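Only one chain is included here, represented as structure tokens and corresponding to the form predicted on its own.
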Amino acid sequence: MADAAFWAICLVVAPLFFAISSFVRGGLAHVFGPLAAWLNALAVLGLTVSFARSGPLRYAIGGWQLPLGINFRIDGLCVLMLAMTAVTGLAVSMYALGYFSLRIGSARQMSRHEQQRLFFWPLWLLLWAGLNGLYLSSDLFNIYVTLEITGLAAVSLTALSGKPAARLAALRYLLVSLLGSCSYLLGVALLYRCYGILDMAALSRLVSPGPLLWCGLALLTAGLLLKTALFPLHFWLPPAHANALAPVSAILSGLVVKASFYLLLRLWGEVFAQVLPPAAYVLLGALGCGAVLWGAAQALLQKRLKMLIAYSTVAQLGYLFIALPLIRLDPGPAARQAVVLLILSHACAKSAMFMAAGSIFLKAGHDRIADLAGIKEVLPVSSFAFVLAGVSLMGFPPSGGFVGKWLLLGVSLAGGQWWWGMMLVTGSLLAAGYVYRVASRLLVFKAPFFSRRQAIPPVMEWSAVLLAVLAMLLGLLAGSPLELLAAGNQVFSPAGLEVLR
């Protein structure tokens, strides 16, 4: 089991080390970045193998025990989130390698694109270290630190393009992120005042209803909802995701918004589940329904491809919140399995969509949906990646999105709450509508007339295809991730964890 602790430490230290190295030796950043991505994938593989052999555990860093020590918690959900970040992050890193090389090689303002590449890699690796630390941490204050690292790095990446729209979106993102962080930190302070400890495993055994608990949990939830951009708090997300550089958009939509939802899933699904009333879950589910309807309706109205994908993210996040009341309703593992499959498939599909959209923009010189007819003649691979990722978002078989929605539909009908299932079906039909809007233009037979003739590097196109195919394979190979999830079901049980020093 010491192997698992070693790999867990590497997952935080390695990206952080290469992020600092990229700042210090900026000329080698484009070498350090992909190298860090491959090493991170190796560390996740080692952690997964060790976890499959030994099961869930806790690692007390430096041998310090609670309440003073910092603990890492390694369970099924943690391993799956780390694997999602590793696979998606590796694909985005390889895409970014070709993306910046192309822009530097073909742009008139070469120095501006070189500067973008110079700052992209250290910021991306810093964000990656924050994500890994967040998924491994078991203490609410340490999670706050990783949230801040992730949020500040994400804001900086959003502004990296230098366009006025991107800077304005980044400023809005920064203000919302800081407000969410302040709310979260106040909630942490109230919980510490109430119980004198912030470890999630310990809190799950100590919590009892009371005014301080309700206030603390409300502040925690409000802060995380802001960071997740749940409707109607989503106003910052579409401009930030649509105006960022293509690899940054893939990172923000595929990975960053999952971090705050992961914490909500932990808090509402495990730590405080025994004291929260059912009406609270219904409220979050209702907001999720609003996100599905509003996000899809706005996506149908968009004229720009990246803005359509950004509003699609708002809609797809709604499904995750619809799953929360079903998790409370379901005595079995089906609803929890469904939400994890939706998280994994959305990360792959949405990153693939933004990566394909970035390639289309570079080739066509724009991302106006109405003027993309014939793009498949010059970018068949990217067009295929976009449509295949859209199939997963629609929830068509055999994608991971289909299996996740099918499981949630079964839980809603078995529990007599058919309205959640009806919303899942409605959302899938709306998703089919906005995906078809784009596919009908991408796949049309027409002689292409585009202003930019530079060749898109194969690594950019095939990185998007890889993630789109993986989103589909998640439906066929769902048993493997679900087995890992089942191995950590008792993570908050004292008997279900081994402590390493």
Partner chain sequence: MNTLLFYDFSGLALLAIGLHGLIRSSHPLRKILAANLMTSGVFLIMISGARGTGQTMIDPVPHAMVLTGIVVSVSTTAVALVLVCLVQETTNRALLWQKRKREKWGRTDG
Second form
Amino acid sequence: MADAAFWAICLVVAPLFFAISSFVRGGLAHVFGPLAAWLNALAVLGLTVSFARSGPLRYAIGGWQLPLGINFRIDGLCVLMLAMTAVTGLAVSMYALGYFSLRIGSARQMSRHEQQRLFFWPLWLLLWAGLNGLYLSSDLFNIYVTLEITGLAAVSLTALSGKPAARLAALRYLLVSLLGSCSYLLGVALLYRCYGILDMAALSRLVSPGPLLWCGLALLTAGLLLKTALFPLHFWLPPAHANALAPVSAILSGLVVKASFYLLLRLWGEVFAQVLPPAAYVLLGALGCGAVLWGAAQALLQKRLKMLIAYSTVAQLGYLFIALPLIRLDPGPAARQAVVLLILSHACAKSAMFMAAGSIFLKAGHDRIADLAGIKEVLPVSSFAFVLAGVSLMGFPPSGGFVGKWLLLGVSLAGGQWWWGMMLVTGSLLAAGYVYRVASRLLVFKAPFFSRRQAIPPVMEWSAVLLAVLAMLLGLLAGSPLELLAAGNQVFSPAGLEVLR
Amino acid sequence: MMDAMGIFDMVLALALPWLGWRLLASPDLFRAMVLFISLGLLMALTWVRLQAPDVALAEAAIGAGLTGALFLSALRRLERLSEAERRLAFAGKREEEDEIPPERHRRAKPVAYGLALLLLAVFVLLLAWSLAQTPAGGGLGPAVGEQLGQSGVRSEVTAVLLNFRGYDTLLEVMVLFLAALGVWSLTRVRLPLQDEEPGPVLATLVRLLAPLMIMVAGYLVWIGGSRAGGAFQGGAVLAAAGVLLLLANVTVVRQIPAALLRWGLALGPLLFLLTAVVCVAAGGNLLEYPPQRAGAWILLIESASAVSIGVTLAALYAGGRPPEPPAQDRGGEQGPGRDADADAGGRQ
Amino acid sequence: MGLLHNLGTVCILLGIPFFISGTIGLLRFPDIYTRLHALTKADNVGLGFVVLGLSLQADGWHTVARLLLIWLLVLIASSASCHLVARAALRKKIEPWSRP
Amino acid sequence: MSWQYSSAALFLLLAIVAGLGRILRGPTAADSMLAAQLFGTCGVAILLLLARGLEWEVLQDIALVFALLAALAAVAFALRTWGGTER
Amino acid sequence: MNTLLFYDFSGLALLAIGLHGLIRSSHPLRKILAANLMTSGVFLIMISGARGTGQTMIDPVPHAMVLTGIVVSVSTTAVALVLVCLVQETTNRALLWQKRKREKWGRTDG
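Okay, that one was the form predicted on its own. Can I see the form predicted in complex with its partner chain too?
And the full complex, kicking off with our chain again.
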């Protein structure tokens, strides 16, 4: 019975089960968490193998056929996103294992530290189950519920650090995600009222231009843009990602933001591809350019390391939105493969960066960039991980970011719209700016660095390095994941839809 | 011309936005919350007029009962803080504040606000026009009607919730569990000091109403199969009983051991998950009940979920995790009085 | 059978003026304590008449029993809450209205 | 649905809306507490009349839950003033 | 203009009022009240769309969606309210909002 459907069920049921059991048996939380992480990695491996063999699959939950029941749709893009979540999630879980095993000095923080350790694992596993459910499901309302699980778990994790700034950021994050979910729900309601169907694949065949369709689609997109923190709506992201605990920031920036972009990619690339005018794609691309410029500018000005990384997330998301008009421009697979590659490499690189920053913060006691000089003497591995992740974020060959941007550059020049390519290049230069700003502090040799006697467990440093190396190697071994994408089906071109029945 | 029920609909449809507007515009927060509860009850009447009895029950129990009680307890906590704040008169007892970015007060420029209002108005008009344009297309009603036979229950909404789209409800119960988990991770519950016994009238009222509420909750879960009712509505009424007990500060509620509470929260989600997995083990798809005994499975899931929903919503009203017994809290840091969690630095 | 139905209708129509008088009392009375009287006493009698009328027209004893249970519950709840509200008002030292 | 039920229900709804007018204007917070009272009686009456008029048994269950919830709201409002005060 | 559109427009009005309140109001409790108003407006639009033309059966799927939506909105509201109390407690300054006038209970009290 070890076919793709079985592994898909394990991907949703296992994290939920371990989340509940780690809540009930608080003492064993730090055992259930990593166990669930390894099981998840195993399930994704099984899913990839059986998917490569048997091709795309639709699984009817509860045995009810399409118009009524909810379906899992397992295709190339879904497997890649699950693999990204599994790999990054495994690295973050190992990092968190080390992070929470640290004994914090004073007794006063003992119970606070104890609470964080107890509640981190159930919240993180519920978030993970929400992400897996979101990538697998092909039903718009079911995706609304998984978005809620992911959003609520992310807010609770942000507020877990207990500091006033983190709680204020969590409250603002919650209000924004409340507004986003409400507009997404209204969009789903209007589409259901118009077409009477909730499934994405079926909807893409029924869709025809009409006033209610435009309103519904506009609301869906507005809700998802709020949750992806695209440029004008990004105000809630930096404080939330910077003030959270180190493993939580890695999860938020690496994985949670990707879920809503994945949905936008599905809706704009596949479901409503025929109906949407090119001008809409150009608008999103323009907002993406704004995000790249504004994010990079802010990152250059930041004094705190984690704020710099958070603003770099805003900038990197801009690249993904620049890829949308290019997908519309080029019928071939190049732009689609590029955007998937950018998503994968950003997830690994950004998580590695936040993990390294977390180790640096624990060792230095602060994260002011100006005073970090000479830390490489004390934390060589984490500094190397940070710089390596920064380099792959910049899009330096052979990293995944480089291959993605190179493909996009090719598409934009071939299609004659050179301004997207030009924006990619300036964005990369700006990214180089803020990465070198930090790297120069980390790598330069300076007077002995005053640091706490805090011994950083090696698992924390090496999980960050491995993830950074993976982000770097993604460019070289880009072949296998991308042919997975093709093997499944031409995800976004109309030809692919017939396969989905 | 318009018969009496047509006027009834018109009055109701006009009363809702009017009440919503006055609610947000009212200067006093307590009155805003009373109006919010009245709006919830009027909304329940609207659901009755729109032939949605299940939603009317849920709106009355959760929308008006639970959410209103949540708001009132939050307002009470905030006011108690402002009083305590005045007593402290900023004596500087606060630990050195974590460096919070100074909030640039974006003066609400009238131009930007006017523009946003205009944009909102245009979009609402566009939406209104397009709603009027498109006839309400036939939804999945007929499809549900055909398959109702094999769903094991007679009420359509319960069939859709528990069988056709059972996966949604599984994730739904997880959302509630997650909310309780989030609230527990944020703070510890602050039980009000018992400075005076609740009056005799209140005590008898609670002694009368609480058991009746629990009975009605059981009735709603049982009737859920054939008529309006079910796990959510039953759970909500159960939670209303819990809220009543918490409000009247009944001492038995405080002695509930934390372990029992944890199992109460985890029972529904865990059982739902296990039945889903057992269906797979029995050879069907996820959540595919054996056809002939689907009704029994659904009732089992509903009753377990109702208990858990009741406990979860009451825990949400309590607003924090139960105080740990001193033995477990090795750190001995029993945050006296206000549980000032804020400890700057140390953990980022 | 028509007699019971008509009697029921008469009872229902008798109940409505009580509700209206309760509402008018609520609107026009000078202070909280008198409004409490208006609302609690008049409306409950009105509800009693409506329940009586409906039970006359009811098709079975179980409906009558259910209606009476609901009415009894409303009676208990409104009298208790009237007491609680009045006590709360007194605690807030709201002076009862006296003829100027 | 025969006229007496629908007209009675209409009058009761107008009574509720008029009552809400008082709650909006009511000078003291105690006046706002009357809302629960108002819905407890008029709301339940409307539901019972609609139950009989539309021949719909379910509405009586809703009326029962309404009565319970109005009682809970009234207790919540009243306790609002002198409930246990934390330190 | 059948009665169906009454409830549609009423839901739309609730949505607009809620959105305006969410943006305009400064006290976080009012923001959460406004958010709940918005979701009620969305539910009203969903359910009034479910009542097909006269003779066709009522469509139960929007009812199930609204039930799920109500439970989601009560969970989010509960977490939001606890967060507001904590933010007020620890920072003691209304950072998210500027307190133009102190929301005091009973100010209008007799």
